[in-house]
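One chain is shown next in structure tokens, namely the form predicted alone.
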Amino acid sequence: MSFAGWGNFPRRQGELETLRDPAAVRRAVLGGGPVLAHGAGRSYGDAALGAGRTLGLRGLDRFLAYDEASRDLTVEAGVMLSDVIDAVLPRGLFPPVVPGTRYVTIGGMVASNVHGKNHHVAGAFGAHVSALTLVTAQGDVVRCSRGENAQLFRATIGGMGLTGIVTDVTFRLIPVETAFIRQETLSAPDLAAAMRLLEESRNRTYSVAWIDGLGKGGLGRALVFRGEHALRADLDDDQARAPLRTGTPPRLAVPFHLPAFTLNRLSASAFNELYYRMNARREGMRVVGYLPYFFPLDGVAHWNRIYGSRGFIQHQCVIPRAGSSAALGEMLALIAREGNPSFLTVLKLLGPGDAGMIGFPMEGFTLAIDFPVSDDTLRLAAALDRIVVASGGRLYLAKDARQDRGIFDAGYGEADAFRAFRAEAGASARFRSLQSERLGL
């Protein structure tokens, strides 16, 4: 069979093994040869495509245990968050940080260390985390936390599963009153008004930018979203009737890979346009749904499908704040000049990196960008690449499918530590993805 990350770009043939238990985890891995685990399949390049055998968690889907005093919760790796959030909004309570999608795994977001739109308040998932059971490459099974082989525990955080297979992972909820957002959007007409705004945004709970980055109105032309969880004095007398409910699941869907000729830079222009126009009607505070206020992109099925047969990638950097606003400008110059369609590009403030020895997350701008692949998208990919470099960022590699070994390393510091402790704990021969061998780790 052939499968792929969400992306759909590269294409790997093998078999996905679907395992339902930690000790299938254990036999799976002392079976022999690399494996990897693999979850949702919503990290978009390659970082969960077994270099050896996939192991497909997410049969592993039980809730296994709830404190009420801490908050803290413990489930198996592949729960999905939409069935944690299904379980805990009605009661109150909220994961304390989501991605842009609720359709991933929890042992995703610990491999990936994901980060939300309040990373400058609360930090990446992993701060929430207080502890993870671990098979080794040994198959021994290690609980770790902050306390208790720390020095796992903080390489497995954003370690994209190459220290060991994470089965089950406690964290702590956070309590609201409502499943609604009290929203506020406000338009930039260029990027360095996009970057103030979210500057002093930095006391606000959640916030965004969605970047206009074919600069038909102007360079970085946005729309800055705000978000803080409603109360229930915030809402209507419609929301009030049901200030917990869930949502539903989409009901429109994308149903096959659109023809490549439907994406270009007029359909682009277009949308861009449109979306501008309706949002900045919007200005203003109103209260809206967590769904689209969180995860918008889910509201359509296999949207992924609307680049095509070839897929898309997206680059995704963090810039330090210092010298962001010129490398951002360059790096938007370049991507209008050259033309390439985009329906989405995202800008964001993080705040001080934390947990993990190849996390992704530091102080400063990070902008993400979707591109149909194609030859000239993938050139225009490497040189934004040398932009982040010279700048002193890196890429995210939950969203990676192509950067060379040496853009990587000059972005992490701590590369060259991550491989020792790998070789040092037997996991650089049995945990193996076809990203970690492009990036030599």
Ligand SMILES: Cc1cc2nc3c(=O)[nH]c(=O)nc-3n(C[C@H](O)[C@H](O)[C@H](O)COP(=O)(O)OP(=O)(O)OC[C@H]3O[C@@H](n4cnc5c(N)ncnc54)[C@H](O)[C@@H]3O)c2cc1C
The other form holds:
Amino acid sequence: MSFAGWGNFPRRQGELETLRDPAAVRRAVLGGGPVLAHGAGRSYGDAALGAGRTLGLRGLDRFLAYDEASRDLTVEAGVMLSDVIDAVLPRGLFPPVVPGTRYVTIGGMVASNVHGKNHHVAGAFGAHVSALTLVTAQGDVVRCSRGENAQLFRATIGGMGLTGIVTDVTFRLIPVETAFIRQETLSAPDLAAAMRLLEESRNRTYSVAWIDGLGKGGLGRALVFRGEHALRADLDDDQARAPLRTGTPPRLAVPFHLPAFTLNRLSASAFNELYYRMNARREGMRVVGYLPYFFPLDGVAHWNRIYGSRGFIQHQCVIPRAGSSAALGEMLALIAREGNPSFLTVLKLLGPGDAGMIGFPMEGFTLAIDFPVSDDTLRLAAALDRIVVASGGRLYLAKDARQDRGIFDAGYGEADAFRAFRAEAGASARFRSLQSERLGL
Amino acid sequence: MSGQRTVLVLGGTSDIGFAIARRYAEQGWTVLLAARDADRAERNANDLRLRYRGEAVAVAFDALSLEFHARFLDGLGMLPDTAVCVIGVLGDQARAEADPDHAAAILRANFEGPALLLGEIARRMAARGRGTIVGVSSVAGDRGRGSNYVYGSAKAGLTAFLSGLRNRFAGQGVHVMTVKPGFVRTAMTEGMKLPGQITAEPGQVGRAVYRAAEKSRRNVIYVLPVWRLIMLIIGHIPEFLFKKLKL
Ligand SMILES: Cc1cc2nc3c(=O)[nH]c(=O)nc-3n(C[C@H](O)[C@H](O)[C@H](O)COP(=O)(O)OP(=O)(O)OC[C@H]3O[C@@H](n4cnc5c(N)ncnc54)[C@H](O)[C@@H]3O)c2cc1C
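With the form predicted alone done, generate the form predicted together with the named molecule in the same format.
To see the whole picture, the full complex is given below, headed by that same chain.
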């Protein structure tokens, strides 16, 4: 058997063992040899591929507690974000931070310290985690929070499963009046305009820009989407009939890996053109469901297969605000020159960092670009890396499949402190991913 | 609890039992989770209460203690509208061939225990004049195979028992449904090589059971329809050929 992350690159031979309760996690950790937690496998590269045994946590999927007064929900780490939303949205509650897909586990969200479209106002997911339970290298079951085992807590948020295995998580939900989003679409002729619009959206709850990486218009032609949780009064009659409706799973599915020729510069630029035109026509305010707003790609199951069996990578960096327009411009120019077929380029402004030791978010612009894997795109990605670190930025480990240790160390100031912490805790021998081997963690 | 329907899930800590329980809870039913491991049953019941805001209760229960069946049912304080039995163990065929105690344990857990319990529940439901019984059997009971005939024969017994129960109580308002799940990705099948196309997830079993038992009131279901065809073919292989196959 073999398995891989969402990008289908790289693949690893071996079994994914399913664990079903916390006691099984302890037994597995104490079983000898290196292990690694695996959630829903929605990280793109090799972060969730164990260098030894890979332990699937989807079987730890129970809700454990809910505190009405504080809105603190406690769930086992393998619970899917989609299950949380299905359970809490009908009660007028929503997760405080969600990534671009709801098919991730809560444990995976903690380990990656995921950011959402509201990072500039809400911070990353870890900021809303009040406590978690971790099985350490010695098999101890340790409760961590900002007050209790604070150092371990901090290292675990965004720690990519390298400090231990999280078995449950307590995080705070936010109240919402409806399951709808008041979405505002604005168009920007070029990168500078897109960046300015994101800056101006700092007091809005959600904001993100979709960039036409191959733009026939200006370089970095963009659509900016801003959103607020809609109030009852915002809904039309039809929507008001079921204001807290959770919605249904996808109907469309990509049945197998498409052959590589279906994806090329031509189809990608046709797609980009179409997407831009369709949405540019819809400029202005609309009330849309939370599913298409937050999770547009979840509507097509297995969409990662459109990139063919060689797989794809996502290059996601964050660049500090000072110097970001030059660096981003340089990156987009390079991509356009190389003519790479990127279907999806996303730009977002992150707020102040709250990242843990090796967590990703820091204040600045984050750019994410998908590339089908080829020798050319791997070379291009390495060239982009150099621009990123030259401007003081770094790459997101949850998306990474290929950066080298030099790039990582240049971007993460606490890299060595994290290594030392791991060594001291006995974690470096016990918790190992293909990524941690590559980065010398 | 007024007017709310109640389902008793026997084997409520198994992956399939829990998935069925979740489906009923989602539809607003009160769920009684009966299992040997009371702690685990309680954790599952707690999950149902939190997720679906309904009522869920864990009850300790061992299907193999035949003498306690009646007392267990009396102790529930009510007769559920639907009873679902997911009790069973796969066992180890090779060990069963050498160790009669192990073989007997497989026969009891898959046939004797569940059959006698469901028989008792059916009689009580018939006396009330209403009820639904769901027995989870197996495609392995459709034809004995060399690789697991102890388990398969016990399931064959259960399938026949359920069919008899259906026939016996049809006129008294008791509906009996037999479920043959086929391959399902569960703790029981962990580590086996399962063919993806004909393997179901526990959640699919939960949905299929609920729909078939409570909406369309089917008699016998295979969770993935393709299994009906597969078992039709396997069932029609002539014995002289079948005995030469390594199955
Ligand atoms: C379409 C799409 C959109 C995305 N959008 C965003 C986005 O907007 N923002 C963002 O931040 N991310 C985004 N992501 C990335 C995704 O949110 C993260 O990769 C997420 O962490 C994946 O969760 P998972 O459960 O699949 O974890 P996996 O991919 O299985 O694991 C990821 C890491 O978490 C560790 N881990 C998992 N469970 C545990 C546990 N219980 N204990 C300890 N460690 C654990 C693993 O060891 C691994 O290092 C997106 C991904 C996709 C596919």
